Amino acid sequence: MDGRGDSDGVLVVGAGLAGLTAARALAAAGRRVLVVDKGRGPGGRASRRRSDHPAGFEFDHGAQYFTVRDDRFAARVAGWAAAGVAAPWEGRIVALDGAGVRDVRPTRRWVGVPGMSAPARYQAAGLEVLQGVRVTRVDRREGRWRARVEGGALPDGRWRDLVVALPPAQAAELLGEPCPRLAEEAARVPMLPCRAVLVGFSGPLPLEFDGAFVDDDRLAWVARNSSKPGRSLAEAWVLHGSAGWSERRWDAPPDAAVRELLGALAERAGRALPGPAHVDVHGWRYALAEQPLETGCLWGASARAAVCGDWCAGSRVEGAFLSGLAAAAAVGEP
């Protein structure tokens, strides 16, 4: 569907799972939709990074997996699995604390294939999505939304409805002038940061697990990315710093961040680790809602603007999907 010049269309800002889910639902209902996103590809924090190292290291450096509770999400995940863009992760998941290694309660964990961004890319198929275009301003005149952008050209058009699928601070900044009430509601949801360390090794680490929740003031989570289905077999690990450590060490040099988080892993695992063959660091400023909402989305009926994201529906990947559905339902049909 095409949003160009359509006075009854919908402009969606953000091509993460929430925005794409809203866009697909609205397109299926007969609405004309244009999705605009500043990133290089769809997915938001459900991202995949490939190194240029000869070994071919691959990393899911944002969202690590997803679980299913809601029947609507279960149906969508079944569709992803049938399309080959999602599969269960059968790796051993444990907890690491001062007492050592403990298995956690068995849970079916799903991942995108060949990377966590695959379901979002599948969601984007058939939609008009402009990547690499940052929306800097939106305003509403004569009952229609307009947008200004940088980094590319936006087709001329006016949209009856607006869906903002961004972290709350960014949504608040964008909507501050035209929708101050929505902006204020979004601004009340603080987000916690996460610094991710991506490490490749020349051979398998001597660790008898594939993912771990870590009880440490520096390190919160580690995963053997190469244990997930559809990935390169090159030994690739993702380490997520705790929110407190990430805040304190946000500007620490990358080599210091790598050293500190690998040191925390070695301490909790109780064994020395070999030197890495490849390292990289990424920062997620808006990684996780400290106290997520349970409203599904925020809706301004008079302005015909919706705000959605995982932070509106309990966090988690499933929350992003359900929030997108809620936004589409609020916007409605033509």
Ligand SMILES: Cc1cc2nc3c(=O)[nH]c(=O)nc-3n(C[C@H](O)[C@H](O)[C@H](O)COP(=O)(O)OP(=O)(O)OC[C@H]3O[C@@H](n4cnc5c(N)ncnc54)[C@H](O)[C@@H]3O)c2cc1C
Contents of the next structure:
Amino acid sequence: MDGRGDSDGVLVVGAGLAGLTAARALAAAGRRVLVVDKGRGPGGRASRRRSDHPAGFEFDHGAQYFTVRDDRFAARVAGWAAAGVAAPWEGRIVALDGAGVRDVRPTRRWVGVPGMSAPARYQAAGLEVLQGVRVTRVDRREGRWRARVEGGALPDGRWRDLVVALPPAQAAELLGEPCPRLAEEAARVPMLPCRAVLVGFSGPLPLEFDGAFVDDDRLAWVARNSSKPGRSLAEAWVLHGSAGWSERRWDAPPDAAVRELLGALAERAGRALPGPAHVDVHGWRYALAEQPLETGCLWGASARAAVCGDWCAGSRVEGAFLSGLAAAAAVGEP
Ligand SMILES: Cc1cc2nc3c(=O)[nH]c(=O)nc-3n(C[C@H](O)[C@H](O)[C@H](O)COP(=O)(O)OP(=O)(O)OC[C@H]3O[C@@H](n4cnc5c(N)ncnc54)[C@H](O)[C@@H]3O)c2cc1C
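Switch from the form predicted alone to the form predicted in complex with the ligand and give that structure.
What follows is the entire complex, opening with the chain shown before.
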């Protein structure tokens, strides 16, 4: 892989589900595609973190599960299931509020196997994907896109089309100079932050559920990661702070963040909880769009640049997939 574009090539920035879906559709249509991502592996916000604790705790610290409404996504998920990279999560999901534990409406919830990044890895198979490469600048000259990356440039790459598959603030930053209109549209979609606390325990917590939507001003969601299919059985929990708490406590020391969210869970569940054997904290600066667009993607026909991501189509895993398809369709137009 030399990162070299050609006259008909497409550069995709971002190897989350939106970028990879766009890339796959374009490659299937016969286009040469290069995907570039700053992360260590594909998946973006649908990802998994494994601890180095001897018990083998592991955590889906971003997206928790996904649901399926659209037929095109249903077909893709069926393919993932057949390949063994996704399966239904049969855990008991409840709502936790001041009144106690309440079951929520049953819905089929899917998860990646063995972690939430697995479907993205599957989408990436067979594509040219450069990981660990942050794009710092894109510009268009003589009808072709070029990209600068941290520490240099992509070797002599020139692409006819560009797909920017990033959260809106990052997309806006990249496109500010070459495509100010697209950048402005993206910048109008604010994203809420989420601080995630990842905790491992030496035995099962005395809680009679596996996932809970929490009605609390600190805590929004908790999940027993180890109840998902194909995971390590070591008792691992993911706690997502509410957007308000995450903003207020973004810089709070990790041990304070853990104490506050575990305290909120114990309060809401009405149970004393044991101290964790392992703790970790992760901050998602751009977690979810408060008011996502419903445009599918943004397309600048004269510059031949598409912008896509979950925030263009519903702020969920399914939205990222559909937005990637929309971007590929836009780019595919002559
Ligand atoms: C805490 C949390 C909980 C969530 N829970 C759920 C849920 O339960 N169900 C659900 O359906 N969805 C959930 N989501 C949303 C879901 O994760 C997203 O909808 C989906 O993963 C977004 O995919 P994407 O491709 O649009 O963006 P991303 O996954 O954000 O992909 C963007 C990619 O761009 C890369 N990148 C960024 N800047 C650059 C750069 N300059 N150069 C190169 N690469 C760059 C990043 O590394 C990343 O891989 C959750 C998200 C979070 C954060």
